[in-house]
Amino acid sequence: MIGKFDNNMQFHEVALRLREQRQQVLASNIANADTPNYKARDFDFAQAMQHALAPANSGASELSATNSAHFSAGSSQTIGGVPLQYRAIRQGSVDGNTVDMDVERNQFTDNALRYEASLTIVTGQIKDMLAALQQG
């Protein structure tokens, strides 16, 4: 019972942690909406999901330097295991902006959504859990 409680737990965990790291990168796009040669960036959650709840991944991906003179590897942005991409330009602009407004703001308010539909889930379980346990 436990185990599942805690298997379900950590599921909800990895998702509010994603849900919290693509608002930042959400958020960063629309306050760059004006800013010159500005590249959208976002990632794939459900691809980042996945990559994070692998026993098989953690720690998997990390590799190591056999010389001085290799680059770090560590140099490209990554969030739960997936790289960082550029959007797809929709409309571009004369500045080199890739920011679509629109896009960014319905993206943003989906990705809340959805983090307060995880918040609320993992909240009714813990007042769950508590009730049983006061209960019996």
The other form holds:
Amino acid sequence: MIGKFDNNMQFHEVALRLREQRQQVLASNIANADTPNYKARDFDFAQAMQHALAPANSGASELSATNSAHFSAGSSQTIGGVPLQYRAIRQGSVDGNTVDMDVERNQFTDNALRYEASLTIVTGQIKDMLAALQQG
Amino acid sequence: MSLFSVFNVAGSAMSAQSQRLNVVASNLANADSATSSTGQVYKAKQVVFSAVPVNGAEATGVRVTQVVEDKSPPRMMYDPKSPLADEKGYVTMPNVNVVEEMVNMISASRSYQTNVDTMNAAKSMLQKTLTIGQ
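Counterpart to the form predicted on its own, namely the form predicted together with the partner chain:
The complete assembly is shown below, putting the previous chain first.
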């Protein structure tokens, strides 16, 4: 029973975690809007979600580094198993900065709303569970 | 909770932008200072921003790495009556470009505001997370 409940919640737990990390990446882009040579970054949310939910990717498949001299196996930065990428340049700037404030603000608000949607759904699931536990 | 590092990121940007605003204020205040306590004419100053990693791989904050002096030549103003005038009657004035500084000021204050918004968004997300299941 608890196992089923766990599976039920796992989707949104993963979604919330990835949304949280994406919010952090977008906040970094906004913070560095005036930093010369800063390149705006983001990751493919759908791909990260699929990667995190796939049973084969439950953590054991990655190489473990047992010594500090070991090189890391994958690319340097990954979120949920997908690489952190650089945003395509729409409009170049003289100082080499690629942050487009309109894009970043849109994505930031969109991400925050979707995070809240996931929270609402999780709350709904918990309420359903409580209703089932209480005698009618 | 990676949302907490949004506070660090936005906070670092806010302090960098306010330092930039500080430098703009001193440039504007000294736009007409023909001399100073050292006897030298005031030189405009500019801040240099750089991205710094914040306690995690994906979060990047901002820091002011140095404050540089503007290399542009001083403004020469013709005023033969001034005690600071040279033999041709010109007074050396600071190389502060008031229009550029105003633009800098608006840009800095807008960026500051945006980072305040970022912080508020992260705060409300965290508060909603605390009411989960209620």
